[in-house]
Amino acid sequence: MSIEAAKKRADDFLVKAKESAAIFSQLSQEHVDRIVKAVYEAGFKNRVKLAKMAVKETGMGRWEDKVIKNVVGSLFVYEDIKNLKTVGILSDDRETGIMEIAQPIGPILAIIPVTNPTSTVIFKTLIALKARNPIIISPHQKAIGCCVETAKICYEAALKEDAPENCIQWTREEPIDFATFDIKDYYAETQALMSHPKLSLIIATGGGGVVKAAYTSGTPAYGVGSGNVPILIDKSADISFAVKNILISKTFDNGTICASEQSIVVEQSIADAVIKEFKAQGGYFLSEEEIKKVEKVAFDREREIMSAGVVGQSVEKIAQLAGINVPAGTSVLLAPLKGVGDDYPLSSEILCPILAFYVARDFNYAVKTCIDLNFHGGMGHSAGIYANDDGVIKEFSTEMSAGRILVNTPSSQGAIGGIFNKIHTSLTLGCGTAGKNITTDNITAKHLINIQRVARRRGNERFSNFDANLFYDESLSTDEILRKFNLNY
């Protein structure tokens, strides 16, 4: 494909998304959110179906998980934002005389991971529709059929309660043949539509480059970072409890979800109970040799990333991969490490069951442990603690680099919302400027709107003998310009 071409493609889809956005800006409240419940009832109704798509297309995870995946990504993201008022005035406060407006944003770009395809489109769409913004979605190639599956269901829906056309329009319209498929035609035609001077947002989940392409293309963006999130467990805690909470994370979609555990770090102290009870829920730890093994399937030492191979595979399938034997019935695998950083390729995030596993002398240096996993490839995005000591806790939290703190919870599902804590159901996951990411915030339909304020004329009685002149006068000290105004600092 051209540049000529993907350009052309390109404004197709925006000039019929800024002809949706000019409709949709004319919605009411109630319009709008019978729109949106009506797409998160089609997305929840066909979440098995969707889930099964996206296991079979992608040959990732498990569909049972990726069915809960949808769970989240239509009910309980429906739940979080359904009261959350995006049309009109969102306050007016007579004091200050400053009122708050509400107005979209328009045409969003929205890229889908192939880790989480029919969840992330569900997801996207709902915060898009709800803040009154048209969506483009844009799959990964290895996940079109099921990305393009779930757009169709959610615009039938959103159609059938008088949204605009083209509301949600998707790029591709049917899987790739990867036999005749060229990589440089689908990242021309993403590039043009990112650049594209009618968009007006990216939302972009998914690996490092993309994310890159889309802060570097001029248009506004939401991305997200690496996770290679450390587990702390301290001494306070309730072992049992802790590893149960981390498999049940770990294994879930086969670690497929980019705020899972990455490594698990223990003191010294507990390091023989927190062992043996790994052994007892289904852990195998590997021995040096495997560990060297499992490094040449898990780890793409040329681009310094995960191997695509065992992203979202099973044990069995990884270990296969390696040439080990593990036990029938094995969870995950775990790397006992002395390291972190390049020589040790297992401390890196890995998108599969595989935990490294560090013994830390005492506290201080578990969580130094822990600051140097963060560094290595996960700053801004996520990290865990379990422990029952709340003085440990806070200094835990303050030494870590980290949007999303959890504690005594499964990362995967903690670091999402909505299900173990308070914090917004998204899908996209902010890193803050250390993951160099805008916000640390779970991205949702809040971040969707532009807030238009409207300022009254209110005189401040701080100031309300201003006088020019006197800052004009180079003879008066500071002290005494700002007695004028009966200000003391």
Second form
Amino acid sequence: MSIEAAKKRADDFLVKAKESAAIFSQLSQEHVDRIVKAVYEAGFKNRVKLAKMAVKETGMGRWEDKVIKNVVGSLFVYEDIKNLKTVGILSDDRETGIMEIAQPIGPILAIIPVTNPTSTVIFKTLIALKARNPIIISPHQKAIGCCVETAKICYEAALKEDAPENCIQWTREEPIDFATFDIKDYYAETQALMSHPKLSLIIATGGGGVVKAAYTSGTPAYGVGSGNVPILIDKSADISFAVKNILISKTFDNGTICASEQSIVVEQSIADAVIKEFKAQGGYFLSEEEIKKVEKVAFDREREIMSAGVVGQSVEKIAQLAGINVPAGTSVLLAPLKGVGDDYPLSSEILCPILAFYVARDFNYAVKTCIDLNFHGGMGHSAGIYANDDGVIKEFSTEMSAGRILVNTPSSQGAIGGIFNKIHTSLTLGCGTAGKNITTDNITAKHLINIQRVARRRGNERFSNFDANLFYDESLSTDEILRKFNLNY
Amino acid sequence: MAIKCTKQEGGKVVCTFSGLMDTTQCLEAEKEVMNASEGAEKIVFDLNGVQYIASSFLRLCGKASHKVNTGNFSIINATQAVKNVFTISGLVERLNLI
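Could I have the structure of this protein in the form predicted together with its partner chain, to go alongside the form predicted alone above?
Next comes the full complex, this chain leading.
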């Protein structure tokens, strides 16, 4: 596809989206809420069908867990946003004189990842519509069928509530024929959409490449940095509980959530107990020789990222690929490592049931290891701690560069909110400036409105009583000026 | 009925709309507009009293504008809120919004 053809195609999407945005701008809160409710209900109703479609098409994860993801993307997201005011006057404070008014931002391009395709489509659609914005779904090339089906289900439900036409569009109609597929066409299309002047915002969830492309497109973007989530088990932790929760999280959808645990760090004093507990609960500790075999299949040395072939795969499949034998019923593979960085490929983010395992001589070294892991590809994302000592939790949290610090919580489900805590339910997790993102928030509907502030005149008593000419007098010290400025205040 | 079309001299048809032009109203209106504009040389949509327009109304405008030569379709008396819709969608010039 030529660049011109890609631009023309993008133009067609954006002309429709802009018309949709225009109609959307008239809708009342009550009308918007009816649309959002209908879309959530449709997504929820189809949660099982869409989960099975996603697993069949992508070959990643477990359909039972993808059902739960669809529940999170529909029901939990809906419950999180349903009472949020997104139309008209949000607040009017007579004392400060400031009135806040919500305005829609306009057409949004949603980049959908292969790891959480249908749930992310439902989630992004709900938050976009809640804020009166049309959305264009751009699915990963290996998840087109399930994403388009999800988008169609959402769109039909929205139209039944008289939503604006084309409030949900999708960039492809049919799954790609990989025999004739040219990835350059895909990039050209995405690039043309991302940089289109009529596009208002990109919400990019996916690999580092697509997120960077979004940020450099010239269009405002919410992106998600990559994760590399360290988990510290402190000596004050309930070890059995900690291991159980880590396994619940790491095995969820075969580890495809970017907030899933990547490394476990324990102090020497409790290492034996933790190892024993992991073994008792189905963990398998790899030998040095086995680690080398697993590294080869799990990490792409050339591209310096996880190998696509293991993402979302089961322990059995990974063991088979690596040519190692593991006991039946093994839930995760644990790799005891001596260091962090390029020489230790399993210390990187790998979205499958593999955990790096570190033993540190004391708490300070354990925190240092977590920081090293944090800096090795997961800055700003998430980290976790199991502890029953608030001082330890605070110290750990202060040291980490992470948007979310999950305490005594499975990190996969904890980071996305709504299940184990009260942070906003979201499948787009901001990683702050450390992760090259603009926010550490869990992205939701409130991020998709422009807030106008009407500032009524309210005097500054000190300024109005002060002789402003004194500001020009260089002979006066700062203290003298401030004394007069604050006089009788 | 939220629409009334009248034929005037010189092949001019004026369609006056009112209230909420949602999808249901637009379906009704489309029949009336298409019937009345048969053979028309000039079509005017008077939106005085229209508080809301759905996507289908934009489509109806586009359809009606194609019934006559370029420049012979126009929209008059739209409220500022409705004008904003045409402005945001980039249709002001194409639909000759006055």
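Positions refer to the first chain, counted from 1. Every value quoted in this text rests on a predicted model; they were computed, and no experiment measured them. By rigid core we mean the largest C-alpha set that fits within 1.5 Å across both forms.
Asks: Any chance the CA of Glu480 moves 2 angstroms or more between the two forms, core superposed?
Replies: Shift of 2 Å or more: yes.
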